[in-house]
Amino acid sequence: MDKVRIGVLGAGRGAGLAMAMRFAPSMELAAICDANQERLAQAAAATGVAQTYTTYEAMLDADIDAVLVASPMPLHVAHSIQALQAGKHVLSEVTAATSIEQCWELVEAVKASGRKYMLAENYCYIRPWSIVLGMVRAGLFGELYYGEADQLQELKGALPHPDTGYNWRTAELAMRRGHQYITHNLGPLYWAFGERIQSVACQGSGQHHLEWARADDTCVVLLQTVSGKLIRIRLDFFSDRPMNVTYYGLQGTEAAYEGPRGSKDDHKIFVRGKTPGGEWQSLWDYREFLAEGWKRIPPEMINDNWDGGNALMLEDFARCIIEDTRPPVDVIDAVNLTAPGLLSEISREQGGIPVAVPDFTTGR
């Protein structure tokens, strides 16, 4: 096999990640499938793509190696089990699931399927990202033992009220306690940590700004990894205020990062030993840690945000299926991901006290 003939389930969010496979180099974009046929075909029209389904199942039977999950949320796991069993890998959109007893359906039915799973969490492949987990790998931050990421995004008006009818962002963003989107945040900091998140406590603001909704404008988590390590996240979907979607830090013994925290921020390093006491550097100092793979990307089509390295990750995918490899965001990862952030609700609903998150490698 030379190439992954991929069909998208969802001319949504999907369309923009088959607009950058094109750079993916082993990968085909093969088929697109949506109910909404208008979407459907301006999908089609934007990427060129012959084939199109308005059904699931007739997708599924077509000539594909792979399908990328890119339906709604809730409704993530449902549509990876389908393309399973039908003998396809999947891709899918974060997050992998929306409850606990969800995760572990996911994780048996990969097992059982034989095929690849991997998360499309593109926030691991930003670009500056790159960089500081190059420095990781080097041993340049000498022991993580701290990181935190925020996740400001006033998204009111994406969120229509429950009585206008069912929508899933509103159900699940405004309506739930806890950060059930977490995985953007903690995808970069469990890459660069490598294990497992261990217990989850949550604490929230409560609501000012939409009186319908339970979710609180901001809410904290803290986590602890099964060593002892240390990550904060932020999440705030409901403040008036410039949003931030992409800032991380990282502190190990020998070096320090901080993203930016505005529009005239920079990415900032401190290596010690390197760096002037009490000062930091560019981020861009140290740009031979850039993965290897940025080369590929033509300089037009670089940007630094959440969605750069798209080409990147759709790579990796097609890559680990020519290859038999593992997934680098395999289904083991992606639920680790994903528990804390649903585990961090109960947490919240019990006053803040830490829940500890199950192993999936053990089974149940």
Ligand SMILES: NC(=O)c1ccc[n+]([C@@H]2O[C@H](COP(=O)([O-])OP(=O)(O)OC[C@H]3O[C@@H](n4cnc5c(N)ncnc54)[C@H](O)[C@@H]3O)[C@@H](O)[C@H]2O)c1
Contents of the next structure:
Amino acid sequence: MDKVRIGVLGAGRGAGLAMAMRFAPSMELAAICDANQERLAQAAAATGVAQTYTTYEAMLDADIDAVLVASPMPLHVAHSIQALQAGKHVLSEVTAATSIEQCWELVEAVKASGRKYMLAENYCYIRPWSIVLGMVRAGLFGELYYGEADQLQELKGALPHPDTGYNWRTAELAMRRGHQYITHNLGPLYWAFGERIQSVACQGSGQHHLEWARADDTCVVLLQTVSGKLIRIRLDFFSDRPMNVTYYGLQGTEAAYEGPRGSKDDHKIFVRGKTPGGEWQSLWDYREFLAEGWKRIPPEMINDNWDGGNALMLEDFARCIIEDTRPPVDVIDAVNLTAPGLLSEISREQGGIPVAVPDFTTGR
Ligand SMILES: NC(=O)c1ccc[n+]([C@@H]2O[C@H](COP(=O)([O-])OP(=O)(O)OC[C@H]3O[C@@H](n4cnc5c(N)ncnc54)[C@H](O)[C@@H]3O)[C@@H](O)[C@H]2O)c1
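The form predicted in complex with this ligand is what I want next, because the block you gave corresponds to the form predicted alone; please supply it.
After this comes the whole thing, all chains and molecules, with the earlier chain placed first.
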């Protein structure tokens, strides 16, 4: 096999990723499926895809090797398992699951299937983080011990009142406390630390904008890894303020990184013995650490926001199938990234107590 033929389920976010497949040389967009015919027609026109389907079962019967599951979050596990049982490899949108029980079901189904499963955590691939990771792997940070991230993204307008009918975003993001969308924040830090989270604690600010919502305006999640490294994450889907969804910070014994806090700020790095005068310097001074894959991305596609690395992520998924290697965010990584968010809800509901995160490699 020199190209992976993929079918896309869900023509919202899925259509955006289908467009990025042009820049993933080992992937071929073979089909798109959506029950909404208007959305499906729009995605077909934008991508020029040959086959379209209105039922998932029909697409799973087609000549495809893999499925991109870009359906609503609470359906990811059911749709992933359906694809695995039909013999397809799976690239799943985030988050992997919406309950701990679903996390276990997913791990067991992937094991039983012998197929590849990867979580489409695109924030792991953003361009500035590629430089930071390159520096971490080259030893410039020394030993890492602290990381932080913010997801400040005002979403009130996209969260309809629950009385107006079921909406998955309202159900998961407005009616549940804790950080239900944690993988974007945790994913890049997890790649840098290379170890799972052992415990999670969460406190919230209360809700000041939507009187019917249960979620806090802001919640802060504190995570401890198995070797004791500390991570702080702030989520805010409600406050009126400028958006910032790709803020990360990282501290090691030899270097520190801080992303931009606003539009006039830059990516800043300090490397002991290299950065003059104990000041910050620009991260772009270290662009030689950027991953190779960025060289084939056309300049008009290069950006440093959350969509910036989509093509690299898609290519990584295709290569792990072709070369029969471990997916870069495999099913254990996927649940290691998802479960701390699910358990932050329990911590928040119980006054911020630390909650243990299961080790999904040991079986239940
Ligand atoms: N990684 C990112 O940056 C990013 C950005 C946006 C969304 N997402 C994720 O992508 C997923 C989809 O988000 P969205 O905004 O497109 O949601 P959405 O609700 O707008 O779209 C989901 C689509 O799936 C279709 N669908 C659901 N079940 C189906 C079925 N059984 N058969 C056929 N079609 C079906 C629906 O008709 C709908 O068009 C979510 O899980 C979200 O968390 C990720």
